[in-house]
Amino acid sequence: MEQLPKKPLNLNKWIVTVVMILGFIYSVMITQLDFTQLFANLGDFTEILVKMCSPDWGYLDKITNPLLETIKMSILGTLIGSVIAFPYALLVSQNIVKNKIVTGVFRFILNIIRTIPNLLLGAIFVAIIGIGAVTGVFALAVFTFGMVSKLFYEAIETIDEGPIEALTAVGASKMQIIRYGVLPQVMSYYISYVLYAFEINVRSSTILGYIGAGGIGLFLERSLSMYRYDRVGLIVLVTFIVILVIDEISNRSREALTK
């Protein structure tokens, strides 16, 4: 019988293989990875899951107004981080602002705020304001800020040029240029950008109060220091209601935007 013929060998294929799997190794060692150790202790682990599986439905009541903060938390960081970022935005835009070097930079500071994590950012800010639910408004916003303008920037750029040079010609001035040229074209992808930042804030606000920046992960930390698994099963549940009722509001708001 014929066979196909060989594929040549791959050596970029076989270097990455070997790179790979002597990283693996390497992790594995610095981790003091044992996984005989987490299967003697998995039965503490199941406990645990059986019990945050029986929540305990008394505690809803004391959890709804921190859940309501941290709703609230999640708007107010999504609206300060966003209407910071709008401006921002236009001024990183290499077709709004012609001069490199002011984008440049601009850029790269927006760059450095991006790369730090959403608790990081609650931990700093802890540190800074104290502990409350302000701590988180102001860690969501700042997040926000860093990913609606990133976002945005790159939707200021794709953009028709036409009406901007139409408008160019007809001597209008630079706001006018922007009122008229550019925010026509970008203004539902802002708002959108805008939903989608929310439906993150949301997640990621139900940890913040974890580290003591406000709002329902207050409550996860007492539970889980009491050793109260079911009403930590509780939150999880509810937290995961919120979010899913959230997410189909948003989703539904971005999908008519697009339409």
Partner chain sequence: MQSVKRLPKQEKSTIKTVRNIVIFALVFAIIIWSFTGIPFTGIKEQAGKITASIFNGLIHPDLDYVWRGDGEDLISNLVATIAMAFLGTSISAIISVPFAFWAARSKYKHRFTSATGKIVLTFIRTFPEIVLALMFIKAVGPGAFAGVMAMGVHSIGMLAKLFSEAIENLDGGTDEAVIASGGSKLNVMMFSTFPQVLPEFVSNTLYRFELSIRAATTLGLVGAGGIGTPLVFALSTRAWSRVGIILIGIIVMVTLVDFVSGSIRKRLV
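Got the form predicted in complex with its partner chain; any chance of the form predicted alone too?
Keep in mind that what follows is only the chain, not its partners or any molecules around it.
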């Protein structure tokens, strides 16, 4: 009976594995991570959880408008960011703009914007504009712009070049090439990315409100600072239900686009 040939030892995988293990151990040592602290405060966690499981339903009237404000922030931020991202993604697509210097500069700017986290964006706009929903809209718009631009230009660069070459051969202008050769191939992707960004923004807007960017996050921060965990439980529950409904609608919409 013939023996199966042994697979050669993949040294690179072993090196990567060892480096990751050493990196994990080093990180634990540097951060002084102690897992026993989690279990030491388990009693306090249980007490807080019990209070959160008994929501203050009388507080529902006061958080309805802030919750609607959070949804409005998400809609406006997603709309503004995605509208600006549409032409920007075309500018950074190398199969649309052949000048590598132009695409390189615009991609560099995009990469800088994408490195800024949501909370930092919110803090910056709070310092510039002040506390309120407008701050949250701007922060979400910048985040949406960075994410949708990145995903959309990558989709554009993977399209079939056949229609573009055919339109170029008959002397079509750049705008005609984009309209008839590019957009029909990528519009479903664009709408899908916008819906995905909206899902993320609904979640992010709650956290942004915590730092003063408007919405229900402000009431979450107040409730936590007053140790009103019954109100915190209500806010978490209502936010969870809204996000669940929005996610379901968004998922069904994306499924309809792919059919």
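Take the two forms, find the largest set of C-alpha atoms that superpose within 1.5 Å, and that set is the rigid core. Numbering follows the first chain given and starts at 1. What you see is a predicted model, and the numbers here were worked out from it, not measured in a lab.
Relative to the superposed rigid core, residue 28 undergoes a CA displacement of at least 2 Å between these two forms. For residue 19, a C-alpha deviation of 2 angstroms or more is recorded between these two forms after rigid-core alignment.
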